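Shown next as structure tokens: one chain only, the form predicted on its own.
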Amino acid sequence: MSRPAPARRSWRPDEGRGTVVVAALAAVLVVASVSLTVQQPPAQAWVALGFGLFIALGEVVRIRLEGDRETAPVGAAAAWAYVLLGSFGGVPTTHRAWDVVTVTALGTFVGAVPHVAAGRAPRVDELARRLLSVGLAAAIFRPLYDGGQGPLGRLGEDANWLLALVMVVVVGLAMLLDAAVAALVRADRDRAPYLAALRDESRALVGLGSAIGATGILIALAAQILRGWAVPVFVVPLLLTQFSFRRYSTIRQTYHQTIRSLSRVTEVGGYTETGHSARVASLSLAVGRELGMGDRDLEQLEYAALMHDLGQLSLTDPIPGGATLLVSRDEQSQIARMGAEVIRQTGVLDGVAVIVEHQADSYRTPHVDADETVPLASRIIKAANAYDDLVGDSLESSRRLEAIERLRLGMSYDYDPAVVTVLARVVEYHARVPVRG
């Protein structure tokens, strides 16, 4: 009778706390604005029903951008036109900021259906903020417009540039309250440092983002003129740019499974202990995030980990189990440079490459503080390569602590401390929370 396969323990991120408590903020929100607009609907249903209609077409089209983000650009684009709405087609609007809410949510939730349904249910977190950022933003404009009696409903026609730089203040703030929330949810999500999180986050706002909210802001003002035609005018190049961004995306999902497969040549051939590479690189991954890397270089290292033993196809006898560790430090270095010629093969790995022709360097040298032209991500993929070779795929918490002992002695020389600190925070609180298959 054969034995069962041991569990796979996984490295990946939780949802967190973080995603609870935005998720509910954003709950409070939607109940309060729906209860709102039952009692009183807004006098323009028809206005209402459209952008609802346009932002439900965003939802069903939405897209998943790298750094695991989701976002609908179309349906933002048309939540963000609602918000600014001022005149439509020449007649004051008089919908109020708990209406947008209830809009935007409502199409918003119609939108997900077709992707709830396919088993694609949208991120919880990324729709709460949504909600909260448009919650945001309509509660200082509308007011200020006011249907048409407030500050800005009485600029006259000579005065749309400062409409429209208000608009930008606005929209402005309200992306910067998502990229704060976004960055709270990733950095609580992946025990990450919140400014590193807000850089990635900050950064993500900077390109799609902008396009978004520029979207947004020349329907509002197009809307005085076109009526309801402002929204196809400019929400098509919008759609036609998000399909170049999913096929974009798309590719890098494509590419990044060749990597992966790329990395089982080692198990294939019997070098490497099926499901090291993998394990290895969730690890390096979950320290990496702790340790406060961005997300191109989170990439970069999640690659190199994948591929960290390639060079052992180099070698005429493969090494028991395909433990480096249980080698001479010569054949760590050796089979670290052949791989790293390989991946150099591909001509568009260059930055991996390196990383992976570090990873048996050791973190310093006798007399000198630490060796600068080591990368962080090498040092990462040593210790977790390491710990991999002592642990494997077992569950035994004794192999855990032994192993985390046996690098904490080899972080004189051999292992950043910093780093292996880390990783036994990183070991320590996964082996608190269930383990994956």
Given for the second form:
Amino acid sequence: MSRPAPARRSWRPDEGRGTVVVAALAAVLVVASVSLTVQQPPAQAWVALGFGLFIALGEVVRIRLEGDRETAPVGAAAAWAYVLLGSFGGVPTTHRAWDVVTVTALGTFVGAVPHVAAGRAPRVDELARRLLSVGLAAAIFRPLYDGGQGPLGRLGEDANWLLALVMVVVVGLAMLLDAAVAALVRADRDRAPYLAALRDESRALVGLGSAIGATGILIALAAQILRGWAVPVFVVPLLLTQFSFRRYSTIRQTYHQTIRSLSRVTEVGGYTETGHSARVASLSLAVGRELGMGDRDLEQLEYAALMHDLGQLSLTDPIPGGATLLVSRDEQSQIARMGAEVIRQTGVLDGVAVIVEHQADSYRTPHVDADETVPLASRIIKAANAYDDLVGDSLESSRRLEAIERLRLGMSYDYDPAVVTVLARVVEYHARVPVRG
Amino acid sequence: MTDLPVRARLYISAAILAACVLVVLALLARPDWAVVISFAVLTVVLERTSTGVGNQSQGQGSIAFFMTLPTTIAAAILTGWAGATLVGAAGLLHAAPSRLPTVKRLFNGAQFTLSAAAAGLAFELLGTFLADGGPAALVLQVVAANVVYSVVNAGLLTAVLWLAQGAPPAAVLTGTIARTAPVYLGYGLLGVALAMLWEIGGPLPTVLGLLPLLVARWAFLQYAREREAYEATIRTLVKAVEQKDFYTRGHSERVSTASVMIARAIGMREERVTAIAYAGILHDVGKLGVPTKVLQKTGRLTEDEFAAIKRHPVRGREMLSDIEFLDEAFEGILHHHERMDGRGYPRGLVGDDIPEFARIIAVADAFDSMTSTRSYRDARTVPEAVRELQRCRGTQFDPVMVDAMVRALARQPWTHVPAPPPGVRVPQGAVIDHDDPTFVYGLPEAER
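What would the structure be for the form predicted together with its partner chain, rather than the form predicted on its own?
Full complex below, order starting with the chain above.
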């Protein structure tokens, strides 16, 4: 059974320098922490061991979420709890910031072993980020607590609300750092503007991230009374959260795979060339990312690009080679309208339908600066579709240059200059850097 | 309220009055105001957020309902029955005003209040018997409070349904309790955790304690919405594909329905039933790879054309290969034209070597084909189609599945009405439906 290799990531660059920098920083932090811990091991070895084990177990039940994000909610919550641990059944804990980093690092590595053995190596940037943010939180909180001698350590039981407030602030700060670093890595990898990446990463954190942070704080607080029993009591709700998220993530992946599959109906039916819609989708995504579109908009863009030729099914005879570039403007608009109509009937993809409907429209008309009714996504698809109709899966540089030139000639009405500029940059970049996929 | 029977009106008024009296008594009992106000606010926020998210399908109402329980139990632990009653009464404020008629909202509020008061009283009464019993006594008290809450709540609901709509009380009562009891228990224990967090540090840790659950529920609602969207999308796209051929319009949907009927009749697990529903809808997508002129050809097919038709299960399987979760459904799609005697395609599998899904879809497919109109013949009646299935029992179809289909039809009538809408051009001559078992292709000998 031969089918075209998945082309989803083919316009996406490989891991960039961002990952390397973040990983190097985390490595320095871990080496320094481990050497400090080894010089003078923490006095409460059982607590350290217990939390290390808990982090490792959390890492074992790691999950993968949409948007290429990976997360180990239980492991992360355990790390937060160890950062924020004050009194443990009435006895002040004495571990220091570097001990937290050491325990987190060792626990995470041990927990990653089964995954590596199964050939699913964890994302380096994700691990590095977690160590850095845990390190930051520990560097703030541990000195303030200072084995029960610091300002937070001397608070009585009546002031637990203040302790909780400080914990929320510390975890919040560390999560901000996490989002900032994640956005840095992503902006570098996807060649996207930093602010757009930061927006998406922060949004991804708000849901599951807040549940993780809250669980860490709760365990640390409840350990005052419940000691180690605080862990199972508060991990159960978090596991429920994790389960919910995984199921949500799975259905979204399934949705995505299904749209990809069904978008091939035009190919199987002989209406378009093999791989056309997948290539248009991945090129559109690359352009959209670089133009700073957010995750949700990118998803709509991708679905619209995958299904942009659906309207051709209503044609009695396929267009030769399926290239919509070769038919009249009226026909192009009609195909777009028919496709949009089908998509609108789903009742749930209205945004996608609008994009598909406008895919044949010009971005401006005479004497008008820009037609605001044509969505950016439609402009991107129009250009990407034209590019793919002209180039296809060919790798010849002459065809690439020819196609870009033709898009540039069409910039007065057909193709949005901003889109064409970015598209030219994307295809140039990939002509130099080998594509992965 | 005017359209309700008098006894229902009396009952509802009595419940609301009782709730009001309890609220007044609770206010006079002077519980710990900080606890009452904090947990009442939490209750309102929880209920508001739960009804505010997502579209309203069946399950979500009951999930919203559960959220008053943990706060009620926590209030009972911290400040006794009066606190529980007042926190329960806060549930009145939950529903967005526009959504429910006033009477319903008031009755819901009364229901929350009465259940909470009963649970609080049970908790306190048991507490006096089990004084200084330690954690075990606390757990016992919480469980008892849960049971009382669940029973009173279900009882009030049953009575109103019985009086207002004449619903059978016994069935409603046992059904409601069975559905809610396990979840209530879990939420009751959450109430204990909330009370402990309150003792440790007041409102902030309590709010943090609810956060993971709120997030979990948010993800659950998103999941439910996404799943609905998913099903709607598949259906629509498959319909778009079917547009190519008038005679097969709605076929995929009906094959899915019939496959589910058979699957249920043989007692298949629910996840597999879901999978076969998808397999049924998608079983013919590969037909898109068959040229339209072949699909709509009149008269005898040439060997090449027949071969093109025979490729459609493989094409379909190929097209869908990216959809990981389909898994078992792939087999069903790939082999739905196999025959028990091994004369089917694409592999010529025999008997039990044919995957179960494929054996089911084969029967559903043929059944729908026969009961639909084709250009070369009218639709058969259901009994005629069943007779034909029975004639091919064991040679073409799995006898188990044929019998299951017959049983399912006895229970659930087949509602498809086959008739071409007027004004549609019927092609001259005969377009051959490859799913129709009564049609013999031009060249079976050449195949063997």
